[in-house]
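Below you'll find only one chain, the form predicted alone, shown as structure tokens.
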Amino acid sequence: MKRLLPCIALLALASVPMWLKDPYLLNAFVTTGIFIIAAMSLNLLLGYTGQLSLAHVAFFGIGAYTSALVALGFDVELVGGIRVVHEPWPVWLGFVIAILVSGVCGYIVGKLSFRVRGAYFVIVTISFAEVVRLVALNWVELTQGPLALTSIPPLTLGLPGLGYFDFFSKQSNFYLVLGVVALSYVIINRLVNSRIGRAMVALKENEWLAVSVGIDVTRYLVLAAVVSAAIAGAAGSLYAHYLKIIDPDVFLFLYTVTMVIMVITGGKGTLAGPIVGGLIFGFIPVVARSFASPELQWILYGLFMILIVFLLPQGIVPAIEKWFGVGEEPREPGATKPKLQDVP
């Protein structure tokens, strides 16, 4: 039964555009699956290696940039006086670069940020975000600044014998935000069932019983490091196609804050943790909207936020498998827990 439930609720996700006919409504669900997109992959570093990386704004922000500047092109002048000229490129390749930009972003951060740990990795990364930020404020011969990137495409794609389908609808963005939700699910899922994950938590129950049965530390923290800021760049780059315009805000540490808070309060270390926690957290300033100042809307998302925190400081899906007891399977009488030595 456990296994159906993420089937069963894709099928009942994939009705919503169905029978919610309310623009408004299903702008919040782009959106907030956006979020939940970037949300997952910090899970992957926070959840199953332990690291609170502060840095997912910048992949964020850098596969939202990079995106937009393949679709769009551009035309900047080097040091020295070489000067770089970039026609427009198909949108959908746009979206492959950023993957891959961001990833390799990830990786570099990675190599350098996980030589220190503790409080000094998250100084890293967040020094990390804010030259990014600062980049994209002042470069503004390529970014355009506090101008913004105006006039982005929508994400089109190319069907052979059927023409070219683009993204511009709500209804249809937010199939293609479900559809990478779902493909973000199965390559972490994939990935933290392995032998790679196994040695990821690893990690993070006891780093230094880890490293003395052979678990080479910075590899797999640099993979789920590059695995975590390409899919952050995914969510970076479905948000710029979708709001067509994007500018230096898209780094405000306001939205680490809110994938964090996605990530602490669905449950860390679970799959369907960010996805619960940020359809929560993504609707709550929804509904308050309705019937309350912004002030008080602040004041009521941190109030849940701190009730959650009380009452379930596991986090809501933990608490919902012990509740109806669809957590580990249980183990025969004398059966121990996985050891260490399995891990390569």
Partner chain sequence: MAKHSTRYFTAIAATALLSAGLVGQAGAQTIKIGVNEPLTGPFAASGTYVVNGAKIAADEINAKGGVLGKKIELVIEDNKSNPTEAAAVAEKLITADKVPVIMGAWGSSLTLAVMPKLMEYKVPMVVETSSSGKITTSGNPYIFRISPPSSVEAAAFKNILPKMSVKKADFLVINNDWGRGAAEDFGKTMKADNVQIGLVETMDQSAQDMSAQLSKIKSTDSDTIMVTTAVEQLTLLLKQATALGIKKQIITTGGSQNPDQLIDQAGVAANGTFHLTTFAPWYPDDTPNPVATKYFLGEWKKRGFNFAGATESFRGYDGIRTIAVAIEKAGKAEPEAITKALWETELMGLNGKIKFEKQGPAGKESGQSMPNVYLIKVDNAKVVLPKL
Contents of the next structure:
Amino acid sequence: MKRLLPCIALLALASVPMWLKDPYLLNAFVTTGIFIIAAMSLNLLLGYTGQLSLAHVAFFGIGAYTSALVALGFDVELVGGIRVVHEPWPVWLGFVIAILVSGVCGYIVGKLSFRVRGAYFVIVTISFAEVVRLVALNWVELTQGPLALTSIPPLTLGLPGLGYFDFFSKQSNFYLVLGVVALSYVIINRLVNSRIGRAMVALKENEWLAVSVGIDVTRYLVLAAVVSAAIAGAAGSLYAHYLKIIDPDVFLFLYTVTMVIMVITGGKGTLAGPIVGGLIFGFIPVVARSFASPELQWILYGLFMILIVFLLPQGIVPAIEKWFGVGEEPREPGATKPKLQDVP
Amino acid sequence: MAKHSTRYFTAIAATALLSAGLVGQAGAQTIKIGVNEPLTGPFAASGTYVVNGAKIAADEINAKGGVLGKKIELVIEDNKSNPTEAAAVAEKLITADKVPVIMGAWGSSLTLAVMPKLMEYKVPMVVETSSSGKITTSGNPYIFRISPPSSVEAAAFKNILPKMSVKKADFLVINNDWGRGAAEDFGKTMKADNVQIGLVETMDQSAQDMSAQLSKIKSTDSDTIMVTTAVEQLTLLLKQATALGIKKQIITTGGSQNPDQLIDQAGVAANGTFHLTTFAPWYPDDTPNPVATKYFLGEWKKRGFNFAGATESFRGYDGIRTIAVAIEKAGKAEPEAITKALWETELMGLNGKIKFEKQGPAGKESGQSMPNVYLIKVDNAKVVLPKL
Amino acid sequence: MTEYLQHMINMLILGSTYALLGIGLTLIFGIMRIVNFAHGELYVFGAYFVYFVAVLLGFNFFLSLLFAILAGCLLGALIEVALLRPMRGADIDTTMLIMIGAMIVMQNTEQYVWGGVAKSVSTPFPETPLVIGDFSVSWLRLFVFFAALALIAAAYFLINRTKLGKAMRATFQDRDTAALMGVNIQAIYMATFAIGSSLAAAAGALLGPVYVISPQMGNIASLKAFAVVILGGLGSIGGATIGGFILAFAEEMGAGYVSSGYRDAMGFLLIIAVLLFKPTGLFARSERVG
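For the form predicted together with its partner chain instead of the form predicted alone, what are the coordinates?
Below is the whole assembly, all chains and molecules, this chain first.
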């Protein structure tokens, strides 16, 4: 059952472009899918290590900018008169480099931020996101700042002997995004079910205890941050090549909020949570648009979010698992877990 | 409780997917025009003004019998001041609502996000506000812009500049494409006229306190401050400049500065400031199209809108009128015919003749109309056309 | 030199308002462990309330300020009872999400009620500034400076010299022991949130007339308040006060002598620097509040 369900869900989703011909809805699926990937990566931190990072949009944006710049090329002069000129490279390389660069940024941010926990950690990660946004806005020579990077080419895949395939149509982008969702799912699944994953969960449940049995807490947290940032970077890269234009708005705080909503309403610490939460909150705006005035759409969105948290504090997926009697042992809704003080 | 709600949500999601596929099948008794504007988020105020102007135009056209014997219908969608949404909204307007032409999308990043969709579906868009140079120079033949990019404004300023006493100017601009573009283009124009350029300072889009930047400018030896930003920030800026005792001449650019709101909200701080604007509703008889201007202002007042909004909303009015003329010329409400017709469209807008000139790479040029630019001055809480 | 001194005057005035924003948040943060994203919206609420009472109803300006502070207090208590009490004991991210929901609802309700066009409030203060030599400062801002200092002092007195404050400090130190000692935890939480909210509303009421009032002004206020709290340390009113001035100092210096584009980055860079050397904030005394 546990193994079968993801496969059925994958098949069901894969069939969507075959019967859904409306490009607007397909577009909503693709953008929602991209944010689901980002939400899955956030879930790795929030759900499995218990650390709420609001810097995720930074990794998403770094991935988007890296990928676009590798594909478009740039010419900047660094401090000390060193001039760096980069000729455009194949787009798929941009995708790979975006993942690497985001991962490295995840390492740096993780190393710094994991000195603190709780509310401090939340604010520190917001600070990182803001600083990165302001750099993207003001380093005009590299990022074009508010003038935006335009004409970003679609992702292409070189198949030896078969020529190139580019992801231009909505259908192909749908499968591309679905593929990355599936891949991220597999990676996160392998990770959390390994020894490393169990260590992460142990330190989420009780960090002092984990330390006392010899788990190197910061190492595991940083590892989670690296993988998480790399996946978020992949999502950002997909975003850049799908939307074909990026500007510092890619660091909108609203995007972080979207990811957090997807994870928590869907069920943090469950593999399917961000996907279920993502599909619901990705499509609420689409549904609300058809009957409500603009402000009312937002008000409904906010109220619905509060309602879900009130009714299902553990998230939708754990509630369903409990309903069908599968999954982990039932937990008390809103139960207090042993928590760390907010000081290291 | 929990069980029921879960089931309920699944039901909503399912219905949504089904019903969304069914919208947009309305009869072809009307001609639809898509309007893609920010109605929530940071640009909500401006987007709402533009939509109000668009509605006045649509009602006026329909009262006169519509276009091609059919009434026009505005399909207005909120792009939430967010590029992702702007692209999604364009997709919806084109594919679900089947609009043959769009007006939008206010901010430059919003417009740039929509542009690939226009290429994909070959649907034209009349750009009413965005100022980024990239919009008309990136080779998108479905773009027709009626608002001036800062280079056009700067070119118009060239004729006014010698009559003003400017020896050295500092710039204080909003940190986006609009502000940075203005600083660059006006800087070039002024340098060519032997005006020295001092500091170029920026302010964040959402900043409310510019005292630090202004203090820095206060201590320079320049005689003029060139300012580009939206009306709210401008109000704050003028108040703060007065509070800091800055005596320099202030000239604002960009055309949405809305002097009435300034006078109303900045009070004495607005006195003595100059503004470059593309629409002068204070002197309808001096505008290029007095009849239309009077009608527009009359309607604006009748609907109870704030007079101050007129300088922003007239672009929505002009945009829809441009589209209507193009549809009439095309003879049918189809994207390809309208794109072609837009090149031949000529009408008198509220700020001068609207006629598209070719810009951008050959073979896939975008259209750019060249509106008039006025210099106005606020004197004793009144808007005057300065005698130069 | 003149420029430098003018920056310093700006810093003092800006810093007092940052401090006012920060102390409300630091109380809620420190005692309730809630990342209150609705803090900025309470600030906006205070600003619109002054507009409503002073401009639309025509009340005296100073009386309107008082009304706005009381209204903020009431709204805060209401939010606590309706949204936070049922979720007592939930994770920090769950309560944060609820406050984000509240933020989205409040911001768009403001837009729905007041429209997106900014409102301004006129004040009894003269528009011509006070000029001393080369320096210049507006009378209104001078009033805001002293009013903010008075409110900060009042909050300090409340926490350190009253019975309620004592109970709040006890709750901050150890909730369970405080409860055993007969402290009504529910009441303390409600009082904390109400006081924090009224301080945010007070900041909005004071600054609304200085700036213009729009539904989006809360976003930046929230960010600044977060920065102040982290610089000062959780739950420390003294820390948040100094944090407010430090943030203002960094911004003034950043805009004046580095680059105005990075003005808003200064505070956050400072946070990252603080984090490297003193992770608990500059003035955190984790064992006590006040």
